[in-house]
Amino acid sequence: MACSRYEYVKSYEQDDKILPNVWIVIRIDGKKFHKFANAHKFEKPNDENALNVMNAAGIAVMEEFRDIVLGYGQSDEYSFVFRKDTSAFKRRAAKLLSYVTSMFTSSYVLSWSQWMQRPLSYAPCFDGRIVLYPSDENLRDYLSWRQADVHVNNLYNTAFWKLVLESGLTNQQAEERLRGTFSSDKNELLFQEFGINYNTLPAMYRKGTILLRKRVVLDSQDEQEKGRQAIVPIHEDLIGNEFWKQHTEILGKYVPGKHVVNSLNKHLERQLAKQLEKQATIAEI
């Protein structure tokens, strides 16, 4: 295209290239999601299918960006960790942020009907931010912070909604009942009044969802089989050292590790089997 006298306006664009050799974390958050959840009648305190819509959107983002080494989701938010040396979009912050946010949103909408029985009343909205972490310790602390947030919020919400839905308290009465209580108090309340051992509730509710790129191998396959690469949703504690020892590819050399499954459970059937089928189709072409 020939130059024109108007082209000078490009000089107003600011250079937003991200510093080299830092962890890039993009966090997506739902906007006014309490209203959205109420409008679509999400189950309280947790809606498994709604969480899996979030997970499906997270998987779609990681399939598009192979430089994302880990995704972490809970409630209405998802964090994506890009490896330190990524060159995606020449490390331009605006490009990365807008692409990830828009793709997550569109993928959420496309995945809705696969999990939810109720049609969308209106489109959801997500905002995003970029945060840079210079050290591995900083990154681990960030992810630990997000997982600790899951525990605090979910324990409170579980106790709150039990009081409202089963004990008949109003929202205000439930808030007053829980005001000033500690985790041990809420655990005791759930056990004594509702017979619930909080630690036996689904791990996805208590720990959130971690997405990792793995080579998936079924136990019926040969042990030497490399497996097909897929984004695997797992629900584990990532605050302790054991997680990082087991998944060394996150902070070290980025080579997807092996993930062996005994059988495709109900989560893997829909989140993982589709990816494996896609991989098999590509291999046959």
Contents of the next structure:
4 protein chains.
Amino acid sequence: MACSRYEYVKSYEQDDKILPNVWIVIRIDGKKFHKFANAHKFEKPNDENALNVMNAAGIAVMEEFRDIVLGYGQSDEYSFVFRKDTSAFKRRAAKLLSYVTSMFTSSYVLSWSQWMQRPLSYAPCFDGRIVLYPSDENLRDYLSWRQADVHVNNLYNTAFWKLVLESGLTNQQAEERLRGTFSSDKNELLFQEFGINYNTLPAMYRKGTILLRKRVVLDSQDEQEKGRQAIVPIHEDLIGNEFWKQHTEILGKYVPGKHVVNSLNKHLERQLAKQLEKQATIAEI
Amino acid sequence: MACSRYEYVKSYEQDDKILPNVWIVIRIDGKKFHKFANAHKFEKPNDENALNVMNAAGIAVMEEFRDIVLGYGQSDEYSFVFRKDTSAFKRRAAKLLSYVTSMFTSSYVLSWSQWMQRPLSYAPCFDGRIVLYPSDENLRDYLSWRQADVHVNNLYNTAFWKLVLESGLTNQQAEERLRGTFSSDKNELLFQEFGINYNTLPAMYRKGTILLRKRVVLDSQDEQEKGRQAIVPIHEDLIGNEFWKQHTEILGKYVPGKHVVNSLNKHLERQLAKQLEKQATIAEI
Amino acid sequence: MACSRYEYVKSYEQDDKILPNVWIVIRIDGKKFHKFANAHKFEKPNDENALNVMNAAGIAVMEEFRDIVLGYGQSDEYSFVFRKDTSAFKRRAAKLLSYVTSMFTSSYVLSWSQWMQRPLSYAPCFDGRIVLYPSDENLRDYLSWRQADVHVNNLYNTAFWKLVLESGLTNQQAEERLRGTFSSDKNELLFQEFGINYNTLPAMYRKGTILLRKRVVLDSQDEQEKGRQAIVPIHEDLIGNEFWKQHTEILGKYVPGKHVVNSLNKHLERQLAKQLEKQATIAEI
Amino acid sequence: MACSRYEYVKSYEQDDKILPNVWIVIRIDGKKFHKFANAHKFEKPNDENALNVMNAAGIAVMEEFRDIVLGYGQSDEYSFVFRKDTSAFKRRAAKLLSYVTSMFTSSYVLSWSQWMQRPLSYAPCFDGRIVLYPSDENLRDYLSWRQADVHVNNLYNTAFWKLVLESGLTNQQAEERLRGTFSSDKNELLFQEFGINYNTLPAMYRKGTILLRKRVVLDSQDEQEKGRQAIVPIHEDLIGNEFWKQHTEILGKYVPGKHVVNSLNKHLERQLAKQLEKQATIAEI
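Form predicted in complex with another copy of the chain, following the form predicted on its own:
So here's everything in the complex, that chain up top.
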């Protein structure tokens, strides 16, 4: 066969199977997203629609890779947690990493126009990394780390942009004003100077977005109704124990819990619509 | 600081720096592209425009990552060769792999509408892998392996689809007809039954696409003209020595060679236009 | 400095730090020990003194590396378990592996003459491997695997060598006689033909040797006595729960338990003597 | 089968095959050999016999592992170079590393009494590491680095111990005397104060020991004589080109060269005697 003389090069590929029985976390990060946000005129300190594009991409990843039990997004990053015993792609690190990164990127670009007015002016790029966590405690601490990060950053950014956009300070002046302040100082500043109670700002900005696989049941539906599976975006505290008591499926043997809602948000609407469409296509054939 | 209790999880990230002084090859592969090609009605056996989307994505990757000295694309795959002594992203494997995969994916989606009539019906996904080659001979053999692969596949596919589309055979009949045939048999079949000289078919289908970093000089330009740097797609044999004699910059100390053309193809036109636009923007500021 | 031109080669060493928070098991195996046992006329099926040399080497390793919480030896192999949170040698895999292998080998050769009549006729050689276990259950299963292995092999070997040495069968005849038999068959054979109750054979042969770090207290000592720390060889079942209830220090926060004995065996005697000697030397200075 | 429930733990072992077509260097280092040297009263600055023990261990390693083409020892370290295309132990890193480390250690302990008066007072221990070098130039630079190291250290130590042992300086005084001096200063000091021409000191101290696989031919033998293969210790400069011109078998296709000697040193004598003994044993059978 014509190829055989060169085929030995295939043997240079190295095995990169991940140790069994550990949590596999893949975190995606925007490359130079500061510049990207400016080029696309993102609102400051948070652009709701830009975050919705991130969430749409996160949901697409979880729809594609069934062994992801939780997604967590904030700012220009998204973390995905594969269940400990996943055998997806034989746990090969490069396969897992590149598929998740590619699917996220692809969905980000495709979802863009659904949420943003302005077209993409150039190709966004994300990096990805794999981190392994042996124990449940490690995994919770990882997620707590990311959520503590969004808290610290968002409180700062909220104060910073208020000072710049409403009080007319320069960036440098605002920076100096905030240097060395504690959380409580910034809360106070927001309340005293701008009449803002930080804790009443949108939870998505303060807590980031947690994606869980749930059976969605409309409040109006019959109690017996099993609902339809979907990736549900929620914006809660995940540092305390309450979250983990409520969503035991994450760390336990994986059975999607029930999620009762009054009405569907745009993300859920789209997923359910897509599912119905697929079934219709199958029915046609 | 609020995060500190959880920050230890950062230490679970593992070092994945690549051995110095080896060729780093990253190969991108379409995930389930057989299905993707059908869903988007790609022409058989080759869809010129779909290949152009791949090439556009390959060019975008090489524009972004300056240490890639050669790209090679065929079918739904693309290989990128980083120079041996690159220190891009400190040679960290996950960074290199995920950035290249993400940039390729992003550019694929963004370039789609420039070449294809039909819109993307769902998000395409690519996987990526890193393979290391210590010697120049290994690297050449790798590229030869991929080009031998396109030769074998394309000859087969060309014969197969002629039998199906023009002689009216079913897929199974065509398969049986070709089972056990040698290259010479398929060449003969194409010539005798369809009047086709395989070697005169478009080189892009038979040889794939090689991307090189060159100074593009128009034939009409003054000889002294230095030209403008661009990623040049060429469709040549790279298995023989001729190619390597002509493009010594690939294995040698990297200095982009000169590339003289009569006229610009679409890929080159776009790159040069983009460059002019950028300079104009800079000039304005 | 004279070296500097070449010193870049140091940067080719790659980081091999082990993931935090997993059990690190290092298993040492004799290289071609079948031949080695014959060359040194080991008794069949078990040579008590040869096993004592292995145990002496195992004890020496645990005396040197304080973060090993358990050793387990059988036949020509020895496993060492480092506590999950060890930071010995910064968890660098090659350091841990090579030190343990070297210390084991060195001590094996040095202990040889203390137990064996016949001198070493050539240098014994061991290989080593590192295996990581994320959960306590994984670790227990690993040790159970090794102890189940010694059970299966020793029962077979005991029956085999009885048939060969006492019933005068050839090796091949003995093999045929035992082919396809279950444990119960072999137990029965030993009892019926040789009057042997397998369960009363020395525990070291049937269960292997577990090394634990304990405070050794002589029965005759005062109850209040804290005893002296030593590596204690015991020969118990470690597959059931009883062992783990009794030695909670292994999986828990490491505090050596108490070990009450009537009299010291040779292994303990030597360790305690060495400790006294060291103290005497220090006192002298 | 009894073991099966636990056997899954075997799947936790990870593949560690080394990239093909690179030089594999394993370097062994004594653990706390400063203390070991003092405890065994090594002569300062060089103990010829202690170096002979190292060399005996190095030779034993090369006798055992046929794919090692060169050994290089100095002070308490030894490097072994496996040929680029070795498939020994399937290139598995842990196997290679642990076997070489174990064989070295074992032979060190067993060779001790052949060269040293004083018995071993405790078990010596070595660590080992694997470093990969893609090009011949890298490999030469690695070896040059180690030889430059012995030069710098030995010149310093020679001067230091002369000052301490003959001029009666304290260690600290000698240190201060040498601080900031260049090689030429130390050469001068040795010559002026002690009448020593550094370049005439034993080559083993100044250049370390290179082990090569050669056919040993006695000067007195017939020219046609093929000689007997052995590991030959030589003490030459390997930084310059001369060495590599003379021993082309190292980097080239491996064919042991010829080594003509007037008489056998102790190391060669032992190897040849061992070979004759083995043949005699085989002949007897």
